[in-house]
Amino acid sequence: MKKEILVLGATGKTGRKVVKDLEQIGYPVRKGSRTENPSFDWHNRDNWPEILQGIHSMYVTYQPDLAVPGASDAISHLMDVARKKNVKKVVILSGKGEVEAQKCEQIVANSGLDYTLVRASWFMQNFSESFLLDPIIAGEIALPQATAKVPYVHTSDIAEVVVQSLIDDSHNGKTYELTGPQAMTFSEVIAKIASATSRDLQFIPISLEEYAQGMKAAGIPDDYAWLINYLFREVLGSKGSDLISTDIEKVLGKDPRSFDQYIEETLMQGVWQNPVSVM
């Protein structure tokens, strides 16, 4: 009988894919989210016992990322409740060249659990799913760190290593980085974006000063604007950013989906169309 999984992050990017994945074969999963009965919120932990019982794995995905302040007592917290609960094992996503999120990994790491640590790049689902698909439909894409390479990772890819680290206990006390094939800088990106949309997309460089200020006349919450800011300026400024890891190979025995393969996808979407007009 298979045991059932715990998925916080069960509508997110790579979550709802995780879902579908494990019940695809047969796993009975719960969905930890803030619209699920009973609700998972990092913010109120009163029930996360109630919803940690009986569960056998769970995959972690803390909101908005694991480097932010406040993350590792989270996190702390809930390595305490799933050992009270007799949870076996975790997997937590974690942030590719994110030292701040590496303290969250060793609270993983060392909670006597087993456990599968992953760290995933820039996704590529940023340009059609969060804060870059919106400038894409505006058409002018103003940005830092213009010369810095990004191997941007699907989120499908992510999904199957996450299910298989799940389910097979080979995977135990394993690190994995998981990116996609081609580095790219977001100029090369867009360009791509550009030509398959066949839209006049500008992609301008900015200073991070700039990017930050604009943020804040956005109204930006001020997580959300020191997330955005830290990776900008830690991750993609860091040493190594542009690596390209072969863990997907590894793990999957396929190649991982390249960026010409997800802009065939979110084209049939139709998500980086012109705005229509309302007269």
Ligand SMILES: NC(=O)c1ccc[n+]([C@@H]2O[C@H](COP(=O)([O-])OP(=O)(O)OC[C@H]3O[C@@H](n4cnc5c(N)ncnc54)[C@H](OP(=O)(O)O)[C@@H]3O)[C@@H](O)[C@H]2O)c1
Given for the second form:
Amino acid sequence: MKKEILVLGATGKTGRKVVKDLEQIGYPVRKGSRTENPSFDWHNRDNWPEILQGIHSMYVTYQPDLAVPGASDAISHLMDVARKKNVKKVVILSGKGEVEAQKCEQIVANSGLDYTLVRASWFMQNFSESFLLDPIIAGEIALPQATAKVPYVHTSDIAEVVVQSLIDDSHNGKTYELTGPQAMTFSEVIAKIASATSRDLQFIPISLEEYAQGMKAAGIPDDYAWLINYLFREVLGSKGSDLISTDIEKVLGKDPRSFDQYIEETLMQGVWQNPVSVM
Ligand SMILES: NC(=O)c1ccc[n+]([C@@H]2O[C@H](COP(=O)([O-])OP(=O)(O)OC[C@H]3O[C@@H](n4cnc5c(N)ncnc54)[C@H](OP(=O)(O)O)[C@@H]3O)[C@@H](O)[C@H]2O)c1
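Could I have the structure of this protein in the form predicted in complex with the ligand, to go alongside the form predicted alone above?
Shown next: the complete complex, the earlier chain at its head.
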């Protein structure tokens, strides 16, 4: 009989695909979300033993990011509960080039549980399901690190690697770096989306300082602004952030999805249309 798997962040960009893929191949899945009953919340540890009861393995996506202060304490506590509840395996989502997240990765690696570390590059879906969507809808995308090339990865590829890591012990103890097949600058990405949507999208290169000032002026909370600034400064600015990995191919035996494929799928969802231009 297939053993139950817990997915934390089950409604998120990768978690909901992991849930769907696991259910499709017949695994019982417990969804970790603040909307489930019992509800899973990183800020309320009281019911974690209940949520982990009877779980064989789990996928962990931390909110908002493993690099933020407090993340290592939460992951450490989760690993303690997991050990006590006899959970066998953890697959955790981390960020490629995120040195600050490695403390949490080490906590998982030293937990005594079987584990797989999945370090993903920036997601393609950041342009359609996250903070880069609003500027695209507005038609003006002002971002720092204009010359940085990013090998954006598709969340469906991440989910497929996570599922294999959860169900196949040959992935135990491994660290995978997941990227798409092509590294691109923001202006290259915006040009592709503009061409596909037939919209006039302006990419405006700005400095990290201007970007930080813009977040402050927009009333973005300090901790979230710190994280976004960290991701631009440290992750996109780091040596090797543009390197393409072949780990998706190694794990799945097929090529990673391309940015063009992502654009094609996202066009069908209609999320990139400027409300004014549709009227
Ligand atoms: N975006 C990127 O480019 C990128 C790249 C590499 C790594 N990552 C990592 O990916 C992780 C996020 O994974 P994801 O993108 O799959 O998820 P996501 O789309 O960011 O969202 C995950 C879910 O987290 C839940 N959540 C929010 N606050 C919560 C809280 N206080 N307690 C419990 N759950 C909470 C929400 O679910 P409910 O509302 O249902 O509770 C949300 O649907 C982060 O750790 C990030 O560092 C992201």
